[in-house]
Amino acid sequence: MAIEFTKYQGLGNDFILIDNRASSQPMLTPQEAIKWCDRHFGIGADGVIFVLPGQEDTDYSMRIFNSDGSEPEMCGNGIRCLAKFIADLEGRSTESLRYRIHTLGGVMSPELRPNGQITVDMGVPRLLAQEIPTTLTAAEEKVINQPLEVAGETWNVTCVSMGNPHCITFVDDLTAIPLAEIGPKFEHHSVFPQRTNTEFIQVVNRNYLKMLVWERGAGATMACGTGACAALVAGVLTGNCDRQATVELPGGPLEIQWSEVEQRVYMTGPATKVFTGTWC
């Protein structure tokens, strides 16, 4: 079966879009989605992601299999590519647009802004042990700067769910952590029993970090929209920076706020169209 197909990027960050309103279930399974990713033999992609009809009074539903056919809650820079394919579907893609979508992570708003940017408002972090998940600490205690040994070594973490797992640790050079190494080794480590996507922080100043990110099912990628935002909550608990703030991944930056007054974390930035085909 013919099945067409768009290509978006946020910040390298690379995803297939299939229109699959006309049915609740994705129209691929994850053992083709992984064929599909493949940057070999397929068209090449971090995940593939199908827009379905709305549930639960939203818009639109989000769906996604990652690169090796898992299946994650949510994905920041994922639903800002989302957002841009569902309003190119309706011909509306030079308007000031706001969806709600609903996800397995809960449901997100993405904001389609005039200047090409989208805003997604992320919903309020998740921060108990319970809720990431971790067996790091009690259940109902927050995980923040707590001891992990990984590789031999001994690492500061915290932990925040943005509707997926993250364990961020900061430090003080990037260019030194082998992420292909050790990413793996958080990402599998016993005390995550849904894995955990992974973020290591390099603190600029208060309002500009670098993060380097170990996404759990895809691995290193050139950016994580709910890696960035979750590093900034990380930072603000710790202490490291302010609620506003540039996080610089290597596909570029995202502007990451966690409101003090709400409480709920908004991510900006774009959403590109590469290029559209059929799988036959």
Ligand SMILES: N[C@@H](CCC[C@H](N)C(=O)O)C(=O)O
Contents of the next structure:
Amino acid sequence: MAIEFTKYQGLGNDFILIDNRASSQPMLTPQEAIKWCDRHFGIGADGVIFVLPGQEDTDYSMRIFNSDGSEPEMCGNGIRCLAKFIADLEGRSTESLRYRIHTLGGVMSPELRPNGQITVDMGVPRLLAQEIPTTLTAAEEKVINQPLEVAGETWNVTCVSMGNPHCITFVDDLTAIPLAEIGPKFEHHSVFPQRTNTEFIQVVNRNYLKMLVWERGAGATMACGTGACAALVAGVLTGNCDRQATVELPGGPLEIQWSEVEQRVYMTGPATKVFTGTWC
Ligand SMILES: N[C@@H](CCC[C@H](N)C(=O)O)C(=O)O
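Now that we've seen the form predicted alone, could you pull up the form predicted in complex with this ligand?
Complete assembly follows, chain above in first position.
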């Protein structure tokens, strides 16, 4: 069966978007998603995202498969791409628009702005060990600057769930991080029963962080929206940064804010259409 798709990217974190509004079941299996994401034998992407009918009073639902076929709960760069894709499908790309999107990580709300940027209300971060999930501390405790042994070194890590799990560690020099070697060791560490995304953060100043990411199910990517949000939350919890900061990723910057009153995290960044195609 021929299936139409559109490729989008947010800071180089790239996704294949599929119009799945006619059914609540994703059109592809995880095995098919692996083939589509392959950069040599397929279209090439960090994941496949489906726009499905809304549930529980939302406008639409989002499901996503990582490039390894696993299904994460949420994706920050992906939800900006999805908002742009929906606006394009509805023929409303030039308006200021807000959607309520159901995800496996909770309801998220992206807003398309007239300047082309998209701000997403990413909800309230979850901080208890059982919510990450991790066995690093007791289930009801937060994981802030806890020592973790990886590759023969002790790393002080802080864990944050933005719907999906993140393990954040602050380092002096990002250029000294052997990402491809240690990323998988964090991802598959026995203290993370559902694996984890890992962010390495260098603090430039209290409002500017630099980040490298190893994503669960996708490896080293150019950017991770949920990871940037989790990094800012971890920075506040460890006293490394203020509640508003620019997070610079290999693919470019995201603006992140953690509001003191409602405790919600807001992420602002771009999303761009790359091309459309048909998989035959
Ligand atoms: N790149 C994404 C996160 C995608 C999901 C992640 N790999 C996971 O398994 O949790 C983002 O921008 O947030």
